[in-house]
Structures are given as structure tokens and as C-alpha cells.
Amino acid sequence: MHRYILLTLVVIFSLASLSLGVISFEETTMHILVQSRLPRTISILISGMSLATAGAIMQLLTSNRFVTPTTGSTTEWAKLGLLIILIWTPQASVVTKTLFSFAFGFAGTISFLFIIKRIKLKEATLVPLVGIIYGNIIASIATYLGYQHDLIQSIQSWTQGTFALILKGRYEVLYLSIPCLIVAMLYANRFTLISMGREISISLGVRYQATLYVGLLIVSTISALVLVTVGVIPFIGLVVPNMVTLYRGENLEQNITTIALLGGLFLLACDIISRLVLHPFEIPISVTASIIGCLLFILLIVGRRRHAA
């Protein structure tokens, strides 16, 4: 029942998103609707659903509720890959940028998992802390290269995700996230099992290493696609999966549809707020998502403590 409610809310918020703009909805021509507003709404939905799903997968792969592509250094590595291809080939195509971002994000995530397994942290809260420190090191390297090659403004623009520049012909690469979501649904039960540990998952008939790599491929692909298209959007992968698991448990097979829909709804709400606060001007959606996500995360921590008690 809750899925139908979420789906209804997604439709309502999507229509609200389509109606917003400097030009009123009544005056909006079919050209503006097709070229700008519809692509923007579609890209928001796909990005929100994908980032929420990627966050849920990352948390299961690391067996830690606070690890996401952002706190696990995946995003920072993807940014470094994007910067390097821009240094080598400034006129690189969107596909080439995405491939480089994906390759670096995938390799960086593997290196992060290697690090946390080697140092064997006892406190769960230290794992994302290590990821943030590791990500900051990679970000420092990217910043140095950016200054050296006069690309620092490009790096700063990636840290502020925005859908203001989304037009027809500039967002379609995001459609590649849809196969990732389908694969995630097919592997959802196996991701839940490997979160129990290597020995337990193998004893239950799951190919641990292969499933781990499938999850990493999904997370890295989604991170690269969103980064290249709209930039970095924080907190969705952290807040949305935790909101769902707090009340519905950690079975991803049962929760993945809810997580995806709630991720799309969360980002739609953030986008609408970003466009209404200073209308007709627009706040970067990364700022709005950070503020709302931070508040929700604090409420989640309080809720988990009460739930545990």
C-alpha cells in the first residue's frame, strides 16, 4: 500500500515540477515543455532513484549504515577521473567523460574497501570517517591538478549539483542508470546476504566476490552518470535508505522499490524548494539537499536510538 502512496506523491510532485518556471504554466509552450521542463523532471527522478539505490547497495556491501558513494570516496575518485580526461582531452564526449569517471570511481571504491578490511575498524562510525578522510585526500589531489591546469572553476561547479542546465540532448546519458536499477533489483536479495559476511553468504550459496563486484559496478556507474550530468548531490544515498530500513528492516529485496521511489520524491521536493525560495532565481539543489538531508539525518539518529531502546 505504501508503494502506491509513494507513487502517487511522485506523480503529484512531478506535475508540480513541470509547472514551475519563470514562465507560468499557462503560458508555457510545447517547445519549452519538451526541451526544458520535461527533461529536467525526468533527470531529477532518475537521479534521485539511482542515488538512493546506490546508497543502499553501498551500505550493504560495507555492512555499515553510514557508508555511501559520497562517504566512501567513490564520488571523489569519479571527480578525479573526470578532471583527468578534461586535462587530456578538453573536448571529450559525454560518453568518454562518463567512462573515465566510472573507471576511477570503481577503482577508488575497491581501494577503499581494501583499506577498511586491512585496518579492521571496531567502531562502525569510524568506517565512513576513514572514507571521508580518504576522499578528502583524493579531492586535494584533484584541487592541485585543477589549479595547475586552470580548471579549478570546473571542479567547484561539480560540487554544486544543479538541474538548471538540463535540456533535451544533455541528459539522455542518465537513461543508462535504468539498467543499473533493474540489475540492482535482480541482485537485491544477494546484496542483503553478503552484508552478513563472506562465510555466511557463501554457505547460503551466494558467490560473494562476483556479487560484490556487481554491486560496485552499479554504484560506480550511477555515481559517474549523475556526476557528469548534474554534479554532486549529497545525502540522498545516506538518508533515504536509512529512513526505509529504520521502519521496514534491512531486506533490500523488499525495500528497493520503496527506496527508489522515496529517493525520487526526496529530490523532487528539494528541487521544488530550490526554485521557490528565491523565485525567479534558483538555489543549487545540492545546497537544499544538504540542509534537508542533514536535518533528516539528525532525526534518524535520534529515531534509531529510541528504536534501539
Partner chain sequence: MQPRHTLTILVILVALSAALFLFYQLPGGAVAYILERRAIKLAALIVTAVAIAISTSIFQTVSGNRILTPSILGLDTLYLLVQTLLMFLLGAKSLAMMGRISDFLLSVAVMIVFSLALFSLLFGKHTMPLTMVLFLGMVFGQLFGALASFFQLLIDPNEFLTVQARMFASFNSVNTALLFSSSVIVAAIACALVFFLDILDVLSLGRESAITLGVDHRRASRLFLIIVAILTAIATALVGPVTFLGLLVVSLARQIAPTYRHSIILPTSCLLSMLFLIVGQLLFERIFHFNTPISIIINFAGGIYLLSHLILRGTV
Contents of the next structure:
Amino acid sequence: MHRYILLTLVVIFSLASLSLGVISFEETTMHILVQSRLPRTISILISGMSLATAGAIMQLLTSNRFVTPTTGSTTEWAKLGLLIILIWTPQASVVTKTLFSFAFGFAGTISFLFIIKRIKLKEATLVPLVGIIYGNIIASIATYLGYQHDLIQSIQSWTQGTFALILKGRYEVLYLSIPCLIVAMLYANRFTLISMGREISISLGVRYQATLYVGLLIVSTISALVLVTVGVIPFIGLVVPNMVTLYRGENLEQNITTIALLGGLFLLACDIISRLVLHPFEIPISVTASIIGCLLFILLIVGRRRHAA
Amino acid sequence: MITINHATKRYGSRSVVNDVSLSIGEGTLTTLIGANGAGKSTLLSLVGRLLEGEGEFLLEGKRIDRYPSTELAKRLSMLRQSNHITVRLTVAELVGFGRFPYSRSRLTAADRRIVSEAIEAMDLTNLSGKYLDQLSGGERQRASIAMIIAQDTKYILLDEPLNNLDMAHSVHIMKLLRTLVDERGKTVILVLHDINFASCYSDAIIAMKDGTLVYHAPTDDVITPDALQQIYGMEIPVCEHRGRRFCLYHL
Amino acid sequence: MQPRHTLTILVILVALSAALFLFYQLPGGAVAYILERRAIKLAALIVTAVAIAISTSIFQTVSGNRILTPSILGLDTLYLLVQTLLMFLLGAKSLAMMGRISDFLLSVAVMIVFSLALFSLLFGKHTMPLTMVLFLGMVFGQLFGALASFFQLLIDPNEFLTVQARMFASFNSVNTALLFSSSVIVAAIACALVFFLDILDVLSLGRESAITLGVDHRRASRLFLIIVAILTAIATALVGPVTFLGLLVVSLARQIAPTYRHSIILPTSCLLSMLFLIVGQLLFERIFHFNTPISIIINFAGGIYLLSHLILRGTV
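Next up, the form predicted in complex with its partner chain, please; the one we just looked at was the form predicted on its own.
Full assembly next; the chain just shown is listed first.
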């Protein structure tokens, strides 16, 4: 039931997003719609859905509800990969860039999982803290390289994710997230199982390592795709899955469509706000998403505390 | 004398200790027993002011929270279960902390004597220079008890002091506690899981079930099949050996 | 090695590096001026080093945790936000007239109030675990950063440029007046701490042992967290975030002086911290002529050290 409500909301918000722009709707030509507005709305939807799903998967892979690609160093590694390819061949194509940041994100997340398996962390919030320390190390390498090659500006531009530059012909690589989402749905049950630990999942007949790698592949692909086309959009992977699991438990198979739809909705709403607040200027969506996401997350934590008390 | 009036501890809507009132006389060894989750440790922590709850807790007629911290620490000490200490300390340093309420960190000759006696009483003299993280679980437990002994308070609260200890050390510690009560007039209250230790060494037993007080009576009145049935919800035959009662619940 | 010998060696090393910092590669002309500039920078390095080392070690003692540092609370972005808001509300001209000291004190006050508000979650009716509070602090940090960039969009770009230098504090642009007031505060706190060293020792045994030994745990933790908040705020306002310096030096100090005694850990950490900053700055500025800020290298080295230490020990 709630899924249909969500779906309706997504459709309404998408239409609103399509109708927004510097030029009013009546004057909008088919050309603008196809060249800029449609690509923009589609890429927001895809990014929102896939980032929320990637966050949910990451939380199951690490058995920790505070770990996301951004707090689990995936994003920092992907950024480092992107920076290295830019230094190496500045003219690299979108596909090469994506491949590079994917490879770094994948390897980096594996190393993060290794680290948190090695260190026995007593409290759940220490896991994302270690992730952030680790991410900071990687980020300092990137900043150093940036200083050496005068690329600090481009690093900063990725950190400010924005959909303002999305045009036909520059975003299509994002469609690759859709197969990722489908695989995620097929594997949802297995991700839930491996979140209960290696022993339990093996005794229930799930191939632990293989499932873990499938999850990592999905997470790193999505992170790399969104990073290359849009930039970093923080908090969505943290807030959206946590909101859903707070009310509906952590069974991913039951929640995955809700999480994806809510992710799309969240980002559409952020984008509309970004464009309306300073109209005709536009705020980078990463700023809007951070502000709204932070506030929601703080409410969530405080609410959970009240709830538990 | 320790007096508890209407002690209650709630976590949300669930009360772990529910309106418990009792008083414990000086110079006695009293054991708290009960099933898991009966509220024994919580009650002890409330008296030891490690937890805050509702109700009134009096030590020698004065409310515990009215004592200045240091004054209370000279009268009442408490050992929690799983007292894991993360700093790198030697056994002697840890036990030395027991003198903190009296001398802060400047130990006098008298303090040092008390510390080494406590170490010796816990059979740790050979290990006194070792770091806690080099010790086994049982040795660490004994070091923690030694610190409590060095604190030399009239009232001693111990939450499962026999955790991790082998039979010989368990017996040794129970005997030592008995001596502290009989010869030095201490008042000891402890939580035990081994009901036969409770039966052999305590003057009185406090039995709890689901947060409420079921029995507070001399040991022999509680170690009976009827009372045990009520406390643990299982049939426990009791037999006698050398004038002591033993519970045979293993079959 | 005896702790006292370790301390002596460290003092000598710090003195040597300070002398080197002052007199190495002294150019022919304008000696007095250059010496003065270098002395100011040296003083800034020392004040920061002490503030960071003390706040991190106290914080770790109170929290009973070796991988936490108050530097990740999000204070740096809060500083940025305060500066941006001041600029947004007052405009560059009035901000310039406001004077750096009142600006500095205002920012420090805001940071202290924020940290205390966060720490109060530790003691309220429904207490929150410390790691959760830190995590929340980081989320707030992100929020401040995002708000700051939002207000920066609203500010006239020309105005923005003229005051941007002020927002990103660094060792190269330390203001003498700020330095003086912050060194007075840091020195006063350091002196006051001498009387509380044994309480810190007891706190390191954990909450329950501390209470049993007669320390009012709640009051003591609150007092020490206030000190932590003040020191962290000063260091952040003075030179910006040096997140991992504290973790690095406190962890190293515990390695070379394996004791629980704060009378040894605190001075060891402070001296190590000074040594790191002075030598680091010397290498950077005058030997390698790097154009990279020193904080990047400190964060890199500190992070690597901390993680490898954790991985090797296998636990926190």
C-alpha cells in the first residue's frame, strides 16, 4: 500500500521537477525538455534510488546501520581513482573515468571491510568512525596529489554534487545503475542473511564470500557512476535506509523497493528545493541534501532515543 | 546497617527492580540469589550508587546520596562483575588505587602495608609487578577483589566475585570474606550464582524473582525445597553434609 | 627507560628543534624582523601543540577510549559557519572593524557552547553513549559545513574573497593578539590541571571503579569535558583543524611511556606534540619548500599510524 503512495509521490515530484526551470513551462520547447529537463529528472531519480539502495546494502555488509559508502571510505577511494586518471590522462572518457573510480572504490571498500573485521569494535558507532578516519587518510592523499597537480579545484567540484550540468549525452552512463538495482533486488534476501554473520549465513547455505562480493560490486559501481556524473551527494545513503528500517525492520527483501522509492523522492525534493530557494539561481544539491539529511538524521537519532527510553 | 526503602529501577516501562524494601545488619554476610534477570545486580548497583533509581538508600541511617563522595568511599566499596579496565596497570598499581579515598595518589607507609596485605590475601604476591592485560581472567578478578580489600571499608558489595575463578580460589575467597565478617566486623553483601556457596557461607539470603523480593531470611530458612521451588521454579532436592545444606539441582 | 629520562630527552629535543626553527637559514638583512616573525610562529605552534595534546589525552581518559579525539566533533566547520554568518550579517567592512579579538572570542564561545550542548547529552536523563554523541557531532559538523557553503553562495563574491583568508586559519597567518590571549588561557588551564592529575588517574579506571573510589564521576567528567571543549575550540580557531595530531601524539606517548599516570602522560604528549609540529613545519617550510599545508601530512601520517596500531593490536 505505502509503495503505491510513494510511487504516486515520486511521479508528482518528477512532474514538478520537469516543469521547473529558468524558462517558464509554457515557453519550454520540446528541445529543452529532451536536451536538459528530462535527463536531469531521470538522473536525479536514478541517483536517489541507487544511492539509497547502496547505503542499505553497505549497512548489511558491515552489519552496522551507520555505515554508508561515504562513511565506509568507498567514496573517498572512488574520488582518489578519479583524480589519478585525471592526472594520468586528462582527456579520459566518461567510461574510463567510471571504470577507474569503480576499481578504486571496490578495492578500497574491501580493504575497509578487512580493517573492521580485524579490529574488534565494541560499540556500533565506532565502525563508521574508523571508516571516516580511513576515508580521511585517503582524502589526504588525494588532497596532496591535488596540490601537486593543481587539481584542488576539481576535487572541490566533485564534493559539491550538482545536477545543473546534466545534459543529454552526458549522463547516460548512469543507466548502468539500473542493472545494479535489479541484481540488488534478486540478492536482497542473501544480503540480509550475511548481515547476521559468516557462521549463520554459511550454516543456512548462503555463499558468504560470493554474496559479499556481489554486494561490494553493486555498492562500488553505484558510487563510481554517481561520482563521475553528478558528484558526491552525502547522507541519502544513511538517512533513507535508517528511516525505513526504523519502522519496518531490517529485512531488505521487504524494504528494497520502499528504500529505493524513498531515495528517489528524497533527492527529487532536495533538487526542487535547491532550485526554488534562490530562484533563478541554484544551490548545489549536495548542500541541500546535507542540510535536510543532517536534520532528518538528528531527528531520527533523538527520536529513536525517545522511542527506546 | 544498610536500609533500602521502596527501591525501584525502571528501564522504559519495564521495572527491573520493583519496590524492594529491606535492611541488612552490621557484621553479617548476606547473599543475593535468584534466576537470571531477577534484579540482583541492579539492586546491588543501586546501593553502590552506580545506578540511579527511585527509593531511599540509607547507610547507618543517612541517605547514601547525602554522603560526600570520598566519605562514602571510606565506608562502602563495590565490585562490579566484568570490571574490565582498559588502562595498562600493574596489579600493585591497581590495588594501590584502593587507598585513593584516604590518601589520593600519595600513599603512606601504612597504605603500602595495607596494599601488600591485600595482595597477599588474594595470593597475588608473585604477580604484583605484572600488567593486568598479561593476567588470566581469574587473576584479574582476584586483583579487583584485592583492590576492594585494600579500600578497607566497613561495607563491601560484591557482584559475582567468583566469576572466572576455579574451585580452590572460590573457596579461598569465600573463607576470606567469612573471616572479614567474623574477625573484622565487616558487612558483606554479594551476588552469587552457585547456591551451595551461598548456603555454606552466608548468614542470611535475599532471594529475588522478577524484580521483587521473595525471601530475606536466615540461610537455613531459604535453602529448603519449597523455597527454592518458589525462587527458581524448579524442583531442587536438598541434602545435608557435615552440617551444611547442599542443593542437588544438576539432574 | 625511566619516564623521567624520557621527559628529559624530549625537553632537549624540543629545545633543539625550537632553536633550529628560529636560527636556521637566517638571511643577512632584517634579522630582528624575521626573528620576530619566526618567534610568533613558534609560539603558535607550541600553544596549538599543548592545547591539542592535553585535550585529546583528557578526552580519551574520560571516554575510556583510545581512538577518539575531540577534533572530529565538527568544530572546524562550525568555525567556518560562524565566520561566514558574521560576514553575511555584518558585511566585510563591519567585520573588519569588529576587530580580530572579539571575532576570535565570539567564535571560541560559540564552539564551546556547541561542544557543551553535545556533551550534555552524555549526562541528561536519557544518557547517550559517548561514541553516539561523537557521531552526532560529526553529523552536525557536516550540517555546519553545508550551511556555511549555502551562506557563502549568498555573499557577494568580491566580499567573499577579501575575507576568505581569515576563514582558513593556518600557521602562516597567526595574529599576535589572538596568540597572546589563547596562550594565556592554555597556560592557565595547564597549571590548573596539576591539581587534578590524580582524579584523572582514577577516571581512567572507568566509571564504576571511579565512583567506588569516591570520585564524583559526573561532576569530574563534566569539568574535564569543559576543559576539552575550551582547548579544542582555541586550537581550531588559532590554526584550523589538525584532526589526527592529537591521536598520533597521545598514542605515541602511551607507547614510549607506558603508564596510567597523567603526571607523565600529559607532559609526554605535549612535548611530542610540540616536536612534531615544530620539526614538521621546519621540514616543510625551509627544507622541502612544499606548497602543501602541513595538516595534510599530519592527517596522513596520524591516520596511518592509528589504523596500523589498531590493526596490529586487533582491538580498540
